[in-house]
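Here we start with a single chain on its own, the form predicted on its own, put down as C-alpha cells.
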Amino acid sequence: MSDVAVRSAEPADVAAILRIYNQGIEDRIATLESDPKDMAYMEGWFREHQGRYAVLVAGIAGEIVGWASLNRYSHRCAYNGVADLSIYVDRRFRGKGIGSQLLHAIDKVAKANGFYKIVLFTFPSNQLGQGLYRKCGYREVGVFEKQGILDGRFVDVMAMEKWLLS
C-alpha cells in the first residue's frame, strides 16, 4: 500500500496500540499472551519502549494499522547489540504490506541505534509471518519445541534473525 505512513510512535498512539497488539492475542497467531491487555499495561510498557527501543507505527489517512517495536533481547550487556522484534498488524490490513514497511522501517532505527541484529519468535504455523520475515531478509535459526504453553496445550516457537551489518 503506497499511502501507508510510517512514523516514531507518540504517547497518544498507545490506544491504538493496544487495540492491535489484543487482535494479536486473541488470534493466537503471534504471542503466547492469553489475556488482553489494559492501557495502564500498555502505559508502562510505552514508557520502557523509548530511546534505542523504539516504537514505530503505521498509519492510512491517520488511522493507525500496524506498530513495530525494538524490545531488550537479553539485560546482559554482550547482548546490547541484538533487539528482540515485536509486530503487530490490524487485522483488516495483514497481507497488504504494512508489515514489511514496517519492517524496512525498524531495519533502520535499528542500525542507527547501534544493533546489528534483531532476532524474532514466531509460531511455526504462522506461514504469512514467516513470509514477510523471509522476505525482509530474516532466517529461520530453529524451532524450540514446547516452549510454552497457550489454551492449555504446548506451543512450539521458532527463532529467527537478520543480521544488519553488511
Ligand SMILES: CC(C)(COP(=O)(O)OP(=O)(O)OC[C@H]1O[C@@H](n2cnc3c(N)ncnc32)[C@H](O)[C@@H]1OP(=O)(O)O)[C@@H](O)C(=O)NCCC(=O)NCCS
Given for the second form:
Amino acid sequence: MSDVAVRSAEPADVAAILRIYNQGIEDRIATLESDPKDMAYMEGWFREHQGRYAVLVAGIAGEIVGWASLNRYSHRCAYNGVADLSIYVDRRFRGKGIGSQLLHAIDKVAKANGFYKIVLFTFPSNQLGQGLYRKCGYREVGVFEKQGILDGRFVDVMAMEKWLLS
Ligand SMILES: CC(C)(COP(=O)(O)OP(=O)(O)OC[C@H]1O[C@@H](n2cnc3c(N)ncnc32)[C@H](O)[C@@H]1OP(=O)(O)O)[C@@H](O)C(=O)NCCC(=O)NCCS
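Got the form predicted on its own; could you also share the form predicted in complex with the named molecule?
What follows is the entire complex, opening with the chain shown before.
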C-alpha cells in the first residue's frame, strides 16, 4: 500500500497499539500472552519504550493500522547492541505490505540507535510472519521445542536474527 505513513509512536497512539496487540493475542498466532491487556499495561509498556527502545506506528488516513517496537533483549550490558522485535498489524490490513514497511523503517531506527542486531521469537506456524521476516533478511537460528505454554499446550518457538551492520 502506498498511502501508509510510518512514524514514531506518541502517547496518543497507545490506545490503537493496545487494540492491535489484543487482536494478536486473541488470534493465538503471535505471542504466548493469552489474556487481553488494558490501557494501564500498555501505558507502562510505552513508558519503557523511550529512547533507544523505539516504537513505530503505521497509519493510513490518520488511522493507526500497525506498529513495531524494539524491546530490551537482555539486562546484561554485553547485549546492549541487540534488540528484540515486536510487530503487529491490524487484522483488516495484514498481507498488504504494512509489516514490510514497518520492518524497513525499524531497521533504520535500530541502526541509528546503536543496535547491531535484531532478534525475534515467532511461532513456526505463523506463515505470514515467516514470509515477512525471511523477505526482510532475517535468518532462522533454530526452533526451541515445547518452549512455551499457550492455552495449556506446549508450543514450539523459532528464534530468528538479522545482522544490521554489513
Ligand atoms: C506478521 C505480520 C506482522 C506481517 O505483517 P503484514 O503486513 O501482514 O506483512 P506483509 O503484507 O508486509 O507481507 C510480508 C511478506 O510476507 C509474505 N506473505 C504475504 N502474504 C502471505 C501469506 N498469506 N502467506 C505466507 N506469506 C505471505 C510475502 O513474502 C510478503 O512480502 P511480499 O508482499 O513483498 O510478497 C502481520 O501479519 C500480523 O500482525 N500478524 C499478526 C501478529 C503477528 O503474527 N505478529 C508477529 C509476531 S512474531
